[in-house]
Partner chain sequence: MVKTRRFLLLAAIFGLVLVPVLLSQSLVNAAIQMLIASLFACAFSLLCGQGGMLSFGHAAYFGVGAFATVHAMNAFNGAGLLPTPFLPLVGAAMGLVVGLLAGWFATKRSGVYFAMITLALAELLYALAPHLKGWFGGEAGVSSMRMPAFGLSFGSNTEVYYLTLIWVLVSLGLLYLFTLTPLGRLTLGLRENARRLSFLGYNVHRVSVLVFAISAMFSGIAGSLQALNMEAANYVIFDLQGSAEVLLNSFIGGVTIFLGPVLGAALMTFFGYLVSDMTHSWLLYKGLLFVVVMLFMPRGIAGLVQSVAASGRRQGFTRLAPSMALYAVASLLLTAGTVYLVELLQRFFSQDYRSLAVLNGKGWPPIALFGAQWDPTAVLTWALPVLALIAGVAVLRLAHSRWIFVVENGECVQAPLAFDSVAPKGGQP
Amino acid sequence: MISSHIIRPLILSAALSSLGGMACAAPVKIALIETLSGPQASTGNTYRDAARYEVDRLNAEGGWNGEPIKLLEYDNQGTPSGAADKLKTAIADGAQLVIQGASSAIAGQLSEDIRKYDIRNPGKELLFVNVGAEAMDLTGAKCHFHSFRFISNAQVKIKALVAAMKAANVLGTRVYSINQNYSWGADVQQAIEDNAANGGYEVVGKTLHDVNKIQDFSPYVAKIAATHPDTVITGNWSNDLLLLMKAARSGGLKVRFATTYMDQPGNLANAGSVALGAYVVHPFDAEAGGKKSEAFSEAFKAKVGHYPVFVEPQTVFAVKMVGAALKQVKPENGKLNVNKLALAIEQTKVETPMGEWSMRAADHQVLLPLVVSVVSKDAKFKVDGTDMGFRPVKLLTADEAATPAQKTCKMKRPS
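Could you put down the structure of only this chain, in the form predicted on its own?
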């Protein structure tokens, strides 16, 4: 464990003073097992900052049963094996919930380890709060009762992206698919092909490439240019998206980009003018929700130092939803009953600046609104110190964005 983050603001004291007579219980401990060092630390730190923000807010409202919620932080060093080791430490430290987001591979490791632990330790179960890993299997063949996904998946995102761009008449009829060669990238590629008929386009080329190993995307840009696409759709993130955009700029590629992670900090600054006109599908846009989203953005900035972007809003809303469910569960023998918390999450609905979030009991996939935005100089909130930002094009409700539960999910529930 690298640190323990426990905030007990003065307002908490006031809140607790009003809770006299409440049954005593051990504080709930949430383990954040994230990539907090190495090349991907910038992503892991965004999950951490957002989790801290919302846990602090929940504690200001009284925590759980009059005790502050404790957020314990562990560095998985960007590997599944590192995450597995830190999970053991978190269990020894008394954690009952585990939060993680960066990397579906790491999420797969944690989800499976938690599933096995829960089978071996009835009455001492853990709960996995997945706030960012979007591989289909996590709510498909690998779903289980103690795993919840609080973000969309490839099918949901690409469906929303294609629908909004087609409605705006900016998608075209020729699409190129380029993605990272692992579970998430393969899922995005499949979703691009699955949505071709509804989008009215032909997939004129597709590439799966190594993850975070390519320094020069020029050959890939040349391959894309040779197919003369109208739009390039990519699920790339971090350096792979950044370097792809930079190579497109250097190569003079004249296409429209449709992305899932263009809002990652640094992307617009590095891509420059080539990003103008690019589209992104994301769970939050500071303009899309009017005064509600602007108020949330200002409150987040006041605490964290910048407006919420990238994976931060979804992490805040996920922890908010867990906090709302915690309020429905009373302590038993001085502790949180994790199985009852899981059942409460299935029934919980929370209002976010984008609209209502709820949890589908069949596969523990959150149902959430999504926004499709375009990079524009007309955006109200500028990004990365540039004169560009994300101007919302379409806000889809949770029902409009949803896709059906996967038939491969065979969830076993507590008897």
Given for the second form:
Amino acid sequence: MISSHIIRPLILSAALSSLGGMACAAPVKIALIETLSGPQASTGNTYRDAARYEVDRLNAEGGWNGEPIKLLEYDNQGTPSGAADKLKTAIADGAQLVIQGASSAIAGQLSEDIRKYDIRNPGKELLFVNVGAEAMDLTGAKCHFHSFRFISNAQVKIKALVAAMKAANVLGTRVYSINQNYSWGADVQQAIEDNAANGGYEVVGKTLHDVNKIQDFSPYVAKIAATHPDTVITGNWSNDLLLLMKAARSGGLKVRFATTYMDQPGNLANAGSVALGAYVVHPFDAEAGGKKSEAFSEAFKAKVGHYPVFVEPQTVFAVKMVGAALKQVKPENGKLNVNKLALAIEQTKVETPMGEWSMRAADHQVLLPLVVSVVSKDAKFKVDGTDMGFRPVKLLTADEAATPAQKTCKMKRPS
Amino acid sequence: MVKTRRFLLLAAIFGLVLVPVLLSQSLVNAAIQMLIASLFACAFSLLCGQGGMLSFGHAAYFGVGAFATVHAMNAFNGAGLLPTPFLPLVGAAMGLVVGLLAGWFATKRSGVYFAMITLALAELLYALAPHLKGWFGGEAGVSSMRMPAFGLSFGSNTEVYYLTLIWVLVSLGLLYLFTLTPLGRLTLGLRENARRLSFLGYNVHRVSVLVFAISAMFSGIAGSLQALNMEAANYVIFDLQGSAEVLLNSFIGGVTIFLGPVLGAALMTFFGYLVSDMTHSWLLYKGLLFVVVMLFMPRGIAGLVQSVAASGRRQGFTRLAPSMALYAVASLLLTAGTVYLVELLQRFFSQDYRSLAVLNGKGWPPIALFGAQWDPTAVLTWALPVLALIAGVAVLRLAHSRWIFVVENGECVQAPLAFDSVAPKGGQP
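Show the same protein again, this time as the form predicted together with its partner chain rather than the form predicted on its own.
And the full complex, kicking off with our chain again.
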């Protein structure tokens, strides 16, 4: 028999803790599972800074249910398995929402893990807030009710890029597609082909090349030059983008570059004058929204120390949307019902400095306005300490940028 | 000696069985990771520590096992011939087959060339995997779900833990038994003098391929268990990082001692679990640890434990206790000084801090560390860790000279040879 001096305190503490649970509500905990160490840490840190900024702002507005929202930070060590581990820790710590963005591989793992966890633990569901992973699968074959994507995807981005450049009469009729040979690059190439009719161009050539392995792009540039394109559209990022553009310049190739990641921090400083005249499609431009976006930029800078760039604005707007949805959900026994929050997010519309954001219920893909800008010395906000910046060419509303939901998405909704 | 060893082993297994009862869910998950890493490291060091073949691409066989398992999970749905608990057999089979193939090529050469071939084979897989979307699932990976079997749902961490534990213990047992077989003895021969082996009439290439394949097979089981735990596999698993990690783990633990890699992998995995959320410099600490172990304990942590135990038996633990205590104090001081300095520097150079300094407009604000505010312009802030480091080195030297003094001047408490000749019956090179 177990002596009563062990049993009694146990019962007492159990009773007390249940009382405590009734008296004060559990705060909503959001787990940020991002790459915070190692070579990819700089990207992970941008997501973290932006999430911190917006959670602080939401808490200044009163948090949720009278309690501040807690942002827990976990280092996924840059691998899907690391992320899976940290997700388990986050669940044990009581997190109900998970934010991540830096990698589609990690997002795929987290999204699937959350789907399985939710099936096995009805009543204790988690929600995945994807703020940056753009692989088509995540709102396609792998879509599910508890996963939301708060960023565009290849189809949306290329459609906006093509539409804006065509309207500005800078697209031309011959387009070359060069991309990195993995899911993102393949998605972009597909999108470039799909938009040919809309954009009134012909795809004169396409290339998929190794990711982050090529030091000399001149053979590719020669191949591009041979097809005499007006515009080269590329989804390349980081070094693959810069080296490609530098090789094009030194090879004497006179083409327009249309990109998706030219606004990555450091790119303009690294590329120098090669970047001038390149087009980019992105979710935010400080000039494009007039006074509103400038005010947001200044407010962000006052807290974080620099203007919002790259993935920061989208992260802020995503958390803002989650915060707006939280306000619609009333606590049940002091706790957040995640299913109700998911339904609320589907109904939520928030006003961002760029225009209205809303969530499509069919595949949980956010509908967001996009800006197409050109790298120019006339830009009001200079980037990376250079004399260049992004001058907006066209701001597309969420409706104009949207592409239809993928047919592969078959979402089971809670009955 | 044999009795104490057996007792320690049984106690360790008993402790492992109790883990889910005693520890929190998140620690149980860390324990699963530690078990998997241990098995992987042990399989790796069969090749590297015992066979003397340094493989730079062992993540390939781990990953192959993981992908085979995920596909088997999806194909069989955990029913029929292959219920969930038997899934690691698929990983083992796949690891063995791929190991035979890769091993046949790799073991054509030895030394650096062997290492380069294994590296190339692994990189080949890593470069190929993202393009074969049907097999490796592209960027999003392949995912699956553990299906219930034998009345167990396999939905909870605890059930996965026991499944992993059984597989790891059985595999480690088999790996140990392998060292006792004639082929196991030949493996040591490969490391010590392969030429002599061939003069004795053995087909060295065939033996090497077999050892390679067996090592790959157990790596495949480890990968399988990882896939079962994560219910998914992603081509990132083939990354060089995985191959490097198992190498570091094995060497830190002690690659030539049978349970050394197990110790190293368990410790380093737990270190990652514990420290990675505390500080973002944890990779640096891991690297420092590796350097320190390689410099001062060439036979790894297990080697250190062995030699301390041997000295203790010879000189008597009570006589060595004071210098051991001094060693402990010295390592505490050195660790404290290093951690303090690294954390201070990391915070000082971080982007957050710099932007804070700019926003303030009033020079360098104090840095919050270990529950106190440190002014970066004050002398004391920097003098403290430096003093700790100097004191650490001083105590270390004192401990070392005391240890030497005791070992050289003490008469033996027990005759060591009588014991040592009974204890290792083989297995340990």
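We call the rigid core whatever largest set of C-alpha positions still superposes within 1.5 Å between the two forms. What you see is a predicted model; the values in this text were computed from it and never measured. Residue numbers count along the first chain shown, from 1.
- The interdomain rotation between these two forms, with the chain split into two rigid parts and fitted on C-alpha atoms, amounts to 10°.
- When the core is overlaid, the C-alpha of residue 255 ends up 2.8 Å from its other position between these two forms.
- The two forms, fitted on their core, place the C-alpha of residue 219 4.5 Å apart, compared between these two forms.
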